[in-house]
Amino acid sequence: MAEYNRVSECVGLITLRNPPVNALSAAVRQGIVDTVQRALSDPNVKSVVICGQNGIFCGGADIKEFRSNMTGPPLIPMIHAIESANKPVVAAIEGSALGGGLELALGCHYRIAHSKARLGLPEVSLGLLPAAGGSQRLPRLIGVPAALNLITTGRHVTAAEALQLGIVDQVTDHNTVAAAVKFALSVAGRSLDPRRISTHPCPQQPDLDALFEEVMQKVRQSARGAIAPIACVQAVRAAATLPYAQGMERERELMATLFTSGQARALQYCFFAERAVGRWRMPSGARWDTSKPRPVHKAAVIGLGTMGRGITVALAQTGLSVIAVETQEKQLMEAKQAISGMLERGAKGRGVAPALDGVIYSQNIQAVADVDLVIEAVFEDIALKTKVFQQLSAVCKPGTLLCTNTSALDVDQLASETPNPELVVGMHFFAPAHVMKLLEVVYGPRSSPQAVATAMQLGKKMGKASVAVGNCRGFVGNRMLKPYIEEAFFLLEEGATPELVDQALEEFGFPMGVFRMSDLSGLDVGWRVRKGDGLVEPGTASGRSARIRQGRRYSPLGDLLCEEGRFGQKTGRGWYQYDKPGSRVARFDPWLHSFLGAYRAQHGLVARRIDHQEVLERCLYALINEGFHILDDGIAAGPEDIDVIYVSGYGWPRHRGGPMFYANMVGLAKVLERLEHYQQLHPEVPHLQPSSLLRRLVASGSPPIHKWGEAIKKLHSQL
């Protein structure tokens, strides 16, 4: 799958052909070996150009091959053969040169890139390192600090930055292959010794040990337990301190450790899961590939609080015309200023002009009369949202999609307020909406597949990981979050501290533990929800009965803090104390610990020692158990949907694959056994009662995660 032609009489042109990204499959590698050999043995060929078909150079390794025994020629000898060739080899880079694709280009003697091309070594995002010489050649070419930055982050660079760094030799706005052929003719016959990167020493770097120590500390902190970024630093250190051959051996050793690791499996699972959720399906049998989305040229956002502003920015950045409606004049003026600022900052970061003219502001809901889609983002109150939906039904043109940005409310109830409930879906954004990657697209029992398809496609345009989920209280993400938070509260009652719980979760890989996150988002948010559910009771009753609400165990700790005016960072006091309201640095609070001691004494609770393992098992397994309930209820189509939601929106560490993948890695039988253990100790906590689906999966031999779908269908068919 590499085509060979001779052009300009004496240039051998090798074209990689493996759509969509010309990945280096076994067939492509064999094709490269054969065509390079043919070009080098042809006496009429003076130079060689390697390019990719359809405007893409090479997207790297074929990740699907990682799941089976690799066949075909290995990549490293193939690249070495190109580098050691006695004729100049030029890479013509269009579209992208990523991973093994960039390593292939680094093995060429020259690199010509189109101005819109992007280059990078993103292997770290798959739990790996660039192991076809990338960790050894790149530092020799551009220096250790720049190579460390690219390899440990996996970020892509533009052609302009690649030229500045020295990765490419020339950038063109014109036909890249033609430019590369012309360049190849101009360098024919020149000595290639200076162009063989593997023969170069790394550029001298003062105080190398101090540099690597500093970088390693930063990487450990940002990696939060991920091993691939650390291995990347070690591989680059080998390039800086060892001869090339020894550096390659070190690269191979590190890659061997990573390749078979659970983290690599988790990260590669995430890679495929994010693509799988785009191929959504509904219980009715409707699918992404049979449901044609409606065109959306003009959209509207109702309500310009924090969420509405972010949604407006996310829509405007896709190039849509957006009508932003806020009935309160003061709020409208503040929102206009905030949205303009966000658009300008976002455009500056992307190097484009801000889409300021794409947003029209209005105080009148009549302004949305001719839009194709509306997203209401008013306050999370069912009566208010109902009123808005009634107004929209009267104002909007026939066929307009009506979407609600709600985190938990009943989408079907809102749909019932409209004459066309099939046109109503939920679009649950996460704050800040223009930054956070996750979008839950919530379909009710009457939502049409076309409405779901339209919302999913719009989410994709906004760069979101869009996941279609069923309608229930809290949908998927927040429904699973509830038992996770409740277990953290219960652990405090039994003797844990906020610091202990948060430390255990952060060492697991979460960016923030339960209590630091609660302080950030505001304790009053959950308090308001609990009040709405009738769970908050006044008074200072003591004993077990005071901690039972609606027939189940309940912890009023969060309510009591809110009654003290401790809402978190915004008030300077919450589960932690802060230097001042709005400060982000959480500090130990002696008052909080005295409060917990007094609370336990009041309720006759005796504090006991709680270790990190119990924190993880109770918080995470309660969350996972709810995930099995969600799968059993058909709210999520498969475990991948749940995992993408938690990795993209809730801070679940990517290198652990998501909660359902983690359960599969730990072992379903182990999860079941620990849930049964804690349920016996705490019979008044229903969410510790193991899901019937979990029990059935264990009874059927704990099939691997990619076979859960078959098992669930089979089990449902037997009911």
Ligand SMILES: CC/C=C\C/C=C/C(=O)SCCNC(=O)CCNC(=O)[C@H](O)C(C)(C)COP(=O)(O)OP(=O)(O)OC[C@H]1O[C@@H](n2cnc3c(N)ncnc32)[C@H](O)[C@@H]1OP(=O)(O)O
The other form holds:
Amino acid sequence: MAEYNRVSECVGLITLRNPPVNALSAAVRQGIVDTVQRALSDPNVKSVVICGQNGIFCGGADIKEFRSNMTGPPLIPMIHAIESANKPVVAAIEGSALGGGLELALGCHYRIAHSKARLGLPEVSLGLLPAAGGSQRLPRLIGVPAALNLITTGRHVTAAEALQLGIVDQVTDHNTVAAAVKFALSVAGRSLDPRRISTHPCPQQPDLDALFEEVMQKVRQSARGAIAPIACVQAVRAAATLPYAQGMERERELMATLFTSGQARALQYCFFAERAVGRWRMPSGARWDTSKPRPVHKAAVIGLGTMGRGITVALAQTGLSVIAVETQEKQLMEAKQAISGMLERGAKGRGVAPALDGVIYSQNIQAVADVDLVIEAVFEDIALKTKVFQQLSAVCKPGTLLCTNTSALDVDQLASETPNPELVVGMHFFAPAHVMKLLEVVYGPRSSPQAVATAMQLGKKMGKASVAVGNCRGFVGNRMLKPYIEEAFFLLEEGATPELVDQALEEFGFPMGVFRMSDLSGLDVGWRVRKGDGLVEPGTASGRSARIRQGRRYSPLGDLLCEEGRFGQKTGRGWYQYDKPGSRVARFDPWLHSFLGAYRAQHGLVARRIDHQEVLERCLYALINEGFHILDDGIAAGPEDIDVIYVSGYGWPRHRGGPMFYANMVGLAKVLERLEHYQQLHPEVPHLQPSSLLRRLVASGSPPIHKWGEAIKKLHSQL
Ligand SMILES: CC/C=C\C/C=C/C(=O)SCCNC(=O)CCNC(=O)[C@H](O)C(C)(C)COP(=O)(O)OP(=O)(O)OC[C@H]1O[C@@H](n2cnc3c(N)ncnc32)[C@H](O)[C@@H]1OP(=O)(O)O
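Return one more block: the form predicted in complex with this ligand, after the form predicted alone shown previously.
Everything in the complex follows now, all chains and molecules, and the chain you saw is the first one.
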């Protein structure tokens, strides 16, 4: 919908009305077409202003419409009609002008923005390109290099940067609509030809071919298989080399391919999934909209190792006052220096003052007496954490929320050691905690809805993709990672190499394959866990029985590497070799390959040829299968929760939508069939046994992913 008013006697004011972001739905497009026509045909109107209601200009095309039959007037002729108008049309940009919203503004003759507004063409992040003329108009307005940067990254720019680039004509700190109306009056009657961007050539650019070649190479490298960034470069190239009409034809062709692609579906699914996980719910029936978070003004972090430092920075950057506690003086001093450095670097990047005064350092746990929330980040040891929780329960004011940063420990056990288990939740941060997007908020059976709501809200404030998950070993992310890593080990035993496995996974789109990732995080981490589980035995035994532990197939390869002191990058040796400890470039290691040969000989294993397809099926389907177990157990509320966790914290390629979305795309019946196939070949591997939920979903006709929730409920009620 678009509302029309005449203001200041001779300015037609068009207001887009489609909460919450004034997306360009069919009704809004129709409204714009009608009101523009009305303004242009009214002889009393000398100029026109277009704005959006509720302080937001326009969030772009209505993404929900993309999966239905599009009706209503198309965007391109609508924008063209505005640009060809014989009266000046001014866009009054508050809040956001994104995607089709900015394309609409580029069709206007002038653009006035509020200083807090953000502008951008983020279509690439939805697997698309700015196909309402944006890929053709923006390079003509701001030049090819700047347009390439904005269109291929989808980044949003501030009003100040937009002014500097020449996207907007004026920035105001005051009422944007009033400024735009005043501006519209001042330009009434002026020639509009120079203001019609589509009629301009692109600004001259020396050595265009070399520029495009360089950009294309960079984009291919960072895209990791995503096709939209490449199409964006091709569309801008058309703008730079073809007349406008032909450029528009190229834009249309490229968009036609992207629009129906699986990648666009995956990326748009991620967009909505990220928003859906904020609407969390617990098996008890508690939900986001019925649970009120507690106000948090002051927080504390206990333990200032790598995780505690990152968490302190993340909290301080939200403007909270933070008490950072470390009992050892030397470590406290080192942490203070490191945290100050991180705050300073972060503030520099964001052009703000560092929140150094927001952090108070203390060696004494008593200092946290009056905080609203504590995040304990001491060493991953249940006895130590229990002790800290007992101290905190004695020291903190009544009602203080006690959060534990743990990647695998039992949150409920910890809660049961405190007098108020309802105040305890897990907050599983990922290293480095001030950088990584993901936060798993872990609730136990006794966590109160208010405690979960508070942790979720705090996560959002810290800019995290926060996902509420149930309490189980490894929660969601690490629990699914276990079968994935185990399959990779088994593949090595059977004849694969770390290079082959990593290459298959990296070609799939992971930034790092499983072995390069393990080298980065440290092989000793898993070793310690396996030792704790009683799985590690001396490596001298041979044969099949030496590779069966606790009744299931077990590969001791990781343990054997650790026994050699090969902990990964930090020791300069792991699954690969590195120039020196801490170096990041992984190189082929002849030692590792002869070690694998000797290991296979010792255990009577005959190496066979393994292809990329087997690597992907075994590693990914084992991980996905665990995802189905997690859904069946009610640990994750829906497939979106799992997918957001994997895309934002585990490097799953976003253009493949997350593991559960991927399973849906591949076809549940196919995933089931391949799991059954591998399970027959490896009966001693329980994680290849298809989950009963997967079987039940296939038996009920493999409903599409957005219907899994209903299907799971129905299937559970039939049990
Ligand atoms: C045929 C096509 C031809 C031409 C090409 C044009 C293509 C496009 O324009 S594609 C769309 C490009 N626009 C975007 O990618 C912007 C997406 N939106 C955002 O980035 C943000 O929503 C925002 C910055 C505009 C506002 O952020 P915030 O205030 O944090 O709100 P939320 O993100 O939580 O969003 C609130 C609510 O609105 C829904 N929503 C947002 N944008 C759209 C949209 N473009 N279409 C449909 N719905 C949108 C969002 O999903 C939230 O609702 P739910 O919580 O119910 O999911």
